[in-house]
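Form predicted on its own, single chain, as structure tokens, below.
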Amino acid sequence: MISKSRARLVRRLTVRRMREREGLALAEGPRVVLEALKSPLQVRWVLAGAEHAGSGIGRRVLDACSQRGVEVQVAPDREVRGLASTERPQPVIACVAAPPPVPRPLDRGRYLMATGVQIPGNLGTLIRSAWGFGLDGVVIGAGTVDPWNHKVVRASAGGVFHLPMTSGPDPVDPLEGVNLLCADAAGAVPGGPGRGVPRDWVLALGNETGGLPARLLRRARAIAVPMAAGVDSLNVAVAGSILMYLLTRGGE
């Protein structure tokens, strides 16, 4: 049986200010929990449904916990599911240390910068793509949803545990020395003749409605996704993922 104090903690961690106060976040589902266990982050404990723990992937979770010395509490499946946030959850929940985004230099490496991206599924998908294409980190700009939101964690497929989360530059920071790129339908497709991709860059993506702040647009080189005639835009997660693919396949 899950203790009342642990159940209360799980419920508290669904609220952003509580995650920030506790420095903790939740991972749900065996595959996401396995990624947390593979990552350098500290996994405090895991709740596992008794029936699910006997399945193939359930045993993999328990084995990974044993290898890392992570506490596991096995409880009835229905109790674990009752604490999950998804509609049809698999009964595995982990509590993970959630370091806040911290500033770091952006002039060396390849980064995604999300500014004003408010839909959790979009940010999670972008983080998953950044992880998949080998970027060095994700910059969480102003107005962007918390990367430790449970929907972001789930949509990232665990990528949030493997990529450094960086805080956005201060509004007065001109980003001097940074190859800043932004998605814009009027820009050039990266990687074409005479359109080489720099070795180091930051790809800035904004809110689908409001776009990027003017201060970033003034500094950025516009790049675009090739699209059929008559189509002027894509979902930000789709466009960003395609651009990351194009950018990581080129170089100057």
The other form holds:
Protein chains: 2
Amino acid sequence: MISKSRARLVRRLTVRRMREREGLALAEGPRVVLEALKSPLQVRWVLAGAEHAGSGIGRRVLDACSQRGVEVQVAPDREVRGLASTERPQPVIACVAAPPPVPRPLDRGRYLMATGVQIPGNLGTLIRSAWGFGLDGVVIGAGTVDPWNHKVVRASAGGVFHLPMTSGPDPVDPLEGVNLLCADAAGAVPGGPGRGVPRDWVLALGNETGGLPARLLRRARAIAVPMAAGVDSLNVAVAGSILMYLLTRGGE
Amino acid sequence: MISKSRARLVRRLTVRRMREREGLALAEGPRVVLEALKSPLQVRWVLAGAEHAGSGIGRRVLDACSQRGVEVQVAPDREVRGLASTERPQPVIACVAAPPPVPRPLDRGRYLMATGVQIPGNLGTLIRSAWGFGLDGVVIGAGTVDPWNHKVVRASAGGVFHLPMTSGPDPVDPLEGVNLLCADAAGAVPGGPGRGVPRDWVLALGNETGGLPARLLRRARAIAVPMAAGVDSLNVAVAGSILMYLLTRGGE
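So the form predicted on its own is up there; where is the form predicted together with another copy of the chain?
Expanding to the full complex; the earlier chain stays at the top.
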């Protein structure tokens, strides 16, 4: 049986303000929980459904907890499911230390910067791709959804636990010394490192309908994914992912 | 004021069975409605919010309707919004003839085949990318969400109106003469037309967690998007879109 105080904490952590106050976020489902357990972040405890814990992937979660010395509470599957935010949840929930995004220098390394990305699935998918292509971090710019939102965590497939989340650049001297890139149909197709692409860069992506704010657009070099005639644009997570792929691949 | 029978029809069309019975689907929001009006499909009528119709994009919708001879009914914004399925709707809804996917030969042309893609946003995003990269159609295989589902239509940005939707291949002689490709980490990175990629192909994508059924995997040539060590996979819509990009781009 899950204690009332723990159930209350899980419910509180669905609210951004509470996540920020507690410095905690939730991971749901065995795959995402396993990524949290593999990541550098501290996992406070795991709630596991008793029946699910007997399945192959359920046992992998318990093994990973015991290796990392993480407390596991086993409860009836339906109790754990009842606390989950996702639609058809598998009954495993982890409580993870969720450091707030902090400013970091962006002049060395390769970063994705999301400014005004509002759909959780888009931000999560972008974080998953940034992790998949070995970027150094993700900058959470103004107007972007909270990276610790449960839909973002889920869509990131746990990538959010592996990459440093950085807060938006200092507004006074925003991106001095940074190779700022942005997606724009008028830009050139990036050719990969050593083919006109600098080693270090920040790829800025904007709002799903409004795009990037003008002050960033003015500073950025435009790069493009070529498309068929008559087609306006790709989904922001798709365009961003293709560009991350092109910018990070080796020469062919 | 929207007639009761029309309001009832809009509500019925949120249900797959009803869409199939009527051969109709809904487009919501001015951008998606504009794509329906530009597409080869018949648009039966458009409901437009009176206030919204005075905005720049609202006027573009009315102009496109008058050019195509489509009946427009103007009603208070809140009445049109009240009929919309999307979360923060703009008050424009179109009723569009939605032909059911039918079998087509797949041995000539370039097709995306979605088998077991269950998340509407993923299928819609894939259709948007297939449209963006000039594919010839999308095959809706077994277990895939209805392409006329409102979330698919929305995520496709209207691409679903521009590309032929094809039903799954004949189960007896499924894909004879077809260059069937699938995403798999063990495959080679596709180099684009003339670089080991045939002119005609079908790119098969499977379920978000389970992947492709074995009978298709056995038949398919594996192609891959290279990723960082320790990362399992990308989002299916991202992986599919990157592969469509690589398969359709010209030599560099």
